[in-house]
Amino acid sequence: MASHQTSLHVEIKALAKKRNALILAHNYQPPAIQDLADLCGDSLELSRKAAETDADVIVFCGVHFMAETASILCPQKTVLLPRHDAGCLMADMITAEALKIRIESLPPMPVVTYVNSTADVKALSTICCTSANVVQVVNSLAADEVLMTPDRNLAMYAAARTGKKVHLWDGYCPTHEWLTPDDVHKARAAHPDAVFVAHPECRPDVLALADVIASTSGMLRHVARAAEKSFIVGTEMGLLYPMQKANPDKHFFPASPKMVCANMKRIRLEDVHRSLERMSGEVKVPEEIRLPALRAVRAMIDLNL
């Protein structure tokens, strides 16, 4: 098996060179995919870095909305998603049609949309946000009320830290929603000296127990500079791999074994090889959606947060 993976790895790298392709992997991807990638990180960070390169092709090892974001920021590049069925359950909890109805039902106010959303939802939004900058984005708006989509947990996190009235969309990430206070208490009992770091997509009653609340990239930065040696990690379990790889002298424990996103685990080396060989799985956002979506993404980027 190891020799097969090594052989595939070599073949994929050769194909990537031939195609002038950049391979991106989200922090939740399987270890073999992370080891293959030219860049690992969170979704927006990866798309922004890809836009700065001279690559002709971007192979995005993540889920569909991430490939869409790469297409929004890199319209001149070919964006490939190796598995068409790698979706996001939270992104699927909102549609452009439903958002239009909700906007019409409310007084005029900015729409703040999490980057974990489809391009057509971004296109109806005033500004996008990430889990790292959501509070700053909401505070940057002059309005006293905002509609936040699609993650209710991230919206409640922001509402508790701003002076704004935040209208929620009732969506959520199932992987983070599965984590309960009882799970956290059990993990703390098993690892009493560990620091509990949690993602803002977790439920409010879980975030209330956290020592540190941070995005995936924020978690990676925190554990690298922290004096503590043990951490309970409250996000998708794939993040433990880059944490351990970058900090071999520290110990990382999942807050719960339930925190596995099946969609993030779909892509295999064989899928990447096939996608590059056949140039299959292209994700291309139409211009009539890309341009308004780009405005929402750029509104966030221009804040220089």
The other form holds:
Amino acid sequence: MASHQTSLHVEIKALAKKRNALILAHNYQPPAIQDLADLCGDSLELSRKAAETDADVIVFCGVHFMAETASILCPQKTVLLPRHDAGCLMADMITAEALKIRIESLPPMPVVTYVNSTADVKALSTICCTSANVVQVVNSLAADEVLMTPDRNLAMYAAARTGKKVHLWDGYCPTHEWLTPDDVHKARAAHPDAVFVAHPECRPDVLALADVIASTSGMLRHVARAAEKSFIVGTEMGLLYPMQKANPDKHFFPASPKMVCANMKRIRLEDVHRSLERMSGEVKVPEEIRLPALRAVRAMIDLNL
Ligand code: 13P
Ligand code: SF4
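Okay, that was the form predicted alone. Show me the form predicted together with 1,3-dihydroxyacetonephosphate (13P) next.
Once more the chain from above appears, this time first in line as the rest of the complex follows.
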């Protein structure tokens, strides 16, 4: 860590203490942010932590929908997103208006919405899911048919593993969609002994080649426990940092160098410092959207998966 970063890091920690703030970071965040955070995790772990904390302020180092989820769960807390331009291209592939039209076009059925979505889309949904619990969430519903939004790849993954009829929304994560079977074959040829771990946001033809499919924290747990020593990682490149940090004796290779989410790389230490100092970048979901969105988020969290 550079010395100016060290002093900034110390200043941020002191500010966080003064504000009684908890700093959460997603597993894709830049190394300096992961090293700063009180807790790093996948979307499910971070929402759980936000729901439980007794801090007054949550600094969410991730993207906008994650800060919104924290605001939905903790209306009495101040939720800060240090960069207002940290969005999610997949969450932007659906609007509440378009979802209403789709719901009206189908027979009545539960709407399962990936947490990577805006609060007003969650507000129209029966239950939320994350990449860690999607199969169990769909199986928890009595219905044989569901509409899943906004990720078509996650929906196809859930359909294949639940046997239910899953109506798709045609959204996707560009960072994961960029990974092709050809990239995986090339990576396997370069690292023939490596285990290929992939995120369920990848395309079905890529997932068909995977040895392990899991959320970002699921992948971290798998590589830590595995007897194998080398891994091809099929998700956003940021995950290689915590993998290597926790397993210095193992080898990690990106499935493709194209797998970078620019939005997940926006937050810098300076942004966290400014946000905490000025209490700027607050994300607050209005009550008329928060309450129906909370029902869907709570329905997921209360399953205790
Ligand atoms: P998870 O960390 O929940 O697996 O999510 C991946 C992701 O794309 C977050 O934006
Ligand atoms: Fe959204 Fe994909 Fe970036 Fe995650 S990696 S924030 S799903 S665009």
